[in-house]
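We begin with a single chain expressed as structure tokens, specifically the form predicted alone.
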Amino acid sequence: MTQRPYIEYSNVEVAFNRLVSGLKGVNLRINRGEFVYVVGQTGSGKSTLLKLLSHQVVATGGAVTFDGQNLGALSIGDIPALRRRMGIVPQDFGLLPRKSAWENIAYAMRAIGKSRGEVRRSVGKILESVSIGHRADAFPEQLSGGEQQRLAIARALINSPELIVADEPTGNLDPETSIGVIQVLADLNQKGVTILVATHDAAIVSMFPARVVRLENGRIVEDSAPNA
């Protein structure tokens, strides 16, 4: 029996208006537990492809399914539950500047209904999982770029997600710091978390080989396995 794909894009189109398209006839299958890089130039459709999964963008043609669920059939009320199943790491860190690292995670947990007890028990472990437990009391402006990105990843882990979607997580970081951030994601993948990373950082892709899906002008032009 053929394994049902965890994520599937079937002839997906995203048209922003009559003249501008984000994706054009995209067909892609991703299995549970994969690590996939989505690469391409700015404007190629990388972010659009990822945002379809969190319903930040809606397909105007074709279908996107996540764990067997047709995302195009979701109501507005279904979207929060969908997003709680995934960790979303945006292009900008999106941290709360007047809250410490510990408070950033605690605030996010309380916002989704976690109890104060759950917060107290979990925040330290989450920060340790991305190797910034020792910076729990620091405010975002006191953190390096790499530490801020790790904190953004930590925030994405509050629901123990089965999927992490990271949009250019190393875009503003130096090469050495970028390695540490991708290592965090690779370690999570080793624990069974499915990872999708949109990036234009060729050095990272070569240092941490994984499946590569390349986009050009909204179309997939390459889909290669590691070391293929």
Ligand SMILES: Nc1ncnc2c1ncn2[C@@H]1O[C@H](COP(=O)(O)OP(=O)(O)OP(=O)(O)O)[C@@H](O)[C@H]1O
The other form holds:
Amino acid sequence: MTQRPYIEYSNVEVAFNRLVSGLKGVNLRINRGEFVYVVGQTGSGKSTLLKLLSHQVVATGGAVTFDGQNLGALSIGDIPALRRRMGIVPQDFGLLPRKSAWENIAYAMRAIGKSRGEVRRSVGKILESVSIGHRADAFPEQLSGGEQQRLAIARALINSPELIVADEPTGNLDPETSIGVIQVLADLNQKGVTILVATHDAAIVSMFPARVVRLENGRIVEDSAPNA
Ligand SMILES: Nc1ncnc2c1ncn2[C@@H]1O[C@H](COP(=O)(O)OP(=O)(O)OP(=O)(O)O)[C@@H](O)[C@H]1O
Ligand SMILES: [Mg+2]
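Could I see the form predicted in complex with the named molecule next, after the form predicted alone?
Expanding to the full complex; the earlier chain stays at the top.
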């Protein structure tokens, strides 16, 4: 019965330089197991908000805490352990173009120290879990946009993360494919995984209602519960 929030942003400022600000005075609490959309226009600060959690961006004011850890106080040596707890789906997918879908996952698993045996046993299952098992041998450029997106999500699942941070996971997908991608995230949420999704896609938000945090020019201007 802990009251400590899982994720907390307290008066967070991100100033990229003297002129460009990413976030201003952001206060936000997210509990374990929540599904939260982060919405807002291009440049409003969605990616910045998400990247603070994986320490790809560091607050220049205020504090971000994750499960009680002040992320601003972490040393470089602590960052890999932090990132291992979360599945990060970057806005640009970040797939390795010269490796097949299977190898993309295998490579990521080897990079976090999984044994060859474990890789051989798990990669197929992970691809299957996002319904691209049949595309294991395809290279990223041979995959459709939705399949690439699923591969990026699959790669984020290799640590069985407790938190998934997905930046525009339905980016340029058609509505039907987008629903499939969000369904994958919704299923994980059902299993208790906390999900943060940055999106432009109002249709998705209305189809899979959840908490919505809206940013405008780096500030939170709305934070509404699913049925508010
Ligand atoms: N590394 C950086 N250096 C300087 N400015 C940055 C950097 N990253 C982001 N910004 C600026 O911070 C603001 C917020 O950017 P951010 O990427 O968070 O927006 P976004 O809401 O994710 O936009 P989009 O919907 O286009 O992905 C923008 O003005 C952007 O130009
Ligand atoms: Mg962005």
